[in-house]
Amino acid sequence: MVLLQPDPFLNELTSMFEHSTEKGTVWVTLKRSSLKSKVQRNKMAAAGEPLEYRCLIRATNGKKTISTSVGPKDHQRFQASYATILKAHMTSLKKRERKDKKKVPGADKKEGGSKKPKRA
């Protein structure tokens, strides 16, 4: 797994989407991470130091895996670029086939409903 900076990650993600347009899948996962071991986190918590969490983003197409880590300051810019890439490559999605709902016989009829008499 290769840990890239955010901009090269987005470039690689774009190329992964382009290679998988006809056939293939790209999986993207996002996870909160501090990039520190549990021991280091416990020491920081005991010392009263604030712990900065980052967003760990991983992408794979089954053969190649790339990842990046985005801090809170860069998150808005990264998210906007990521959304643009996703919107651009959603065109190769297939329409979902829906099954027709089976109608229950007699469901449309009201059973024994009392009607109000019409006024003359």
Given for the second form:
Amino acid sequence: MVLLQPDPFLNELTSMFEHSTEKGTVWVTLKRSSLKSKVQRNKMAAAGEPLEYRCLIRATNGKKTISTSVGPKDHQRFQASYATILKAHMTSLKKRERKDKKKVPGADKKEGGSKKPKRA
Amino acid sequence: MVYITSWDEFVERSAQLFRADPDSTRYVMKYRHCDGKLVLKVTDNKECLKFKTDQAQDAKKMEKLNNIFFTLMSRGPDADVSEVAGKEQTEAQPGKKGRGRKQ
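Next block: the form predicted together with the partner chain, after the form predicted alone:
Shown next: the complete complex, the earlier chain at its head.
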């Protein structure tokens, strides 16, 4: 499990999406974590220190896993970049069809023109 | 494994699940480009909610949900979500252009 900084994480995530277009899956998991062991947490709680929570983000393509941790200060920026990456790559989802827009049946090329009366 | 059909219900219940147990709730997204499918899962290891789709419009809704989760997770479960009002504030400025009189 590779723990990265948010920016390299985003780069790696982009390349994961790019590599799994033909086949493969990308999983992204979001979880809240303080990144401290239980012992440390208990100590901090006992000492009255406020625990700082961060958002742990993990991504995998089945073979490789990368992760990063985002705090409240950088989460706005991270989520904007993350949204951009997702929008750019989730292109294979179906567009919404409200009415079945039947494409103009005039796609048939002028077949009537083939019959040219032969005039002597 | 419960698949929720309504998006709004999924969002509502996921937020509830998170607020009830912020330390064990996680949000998983699985995307398969070759199948054109997106599956979202929110679980607290006791209960599990899933949502699957192949619609591009749901990807946009999912982005909003991502924002909600980011806010909740990094700021704490009591954070004011308000559907991430930040975006709406920037769009709320109507472009009052002067009525161009071409003379």
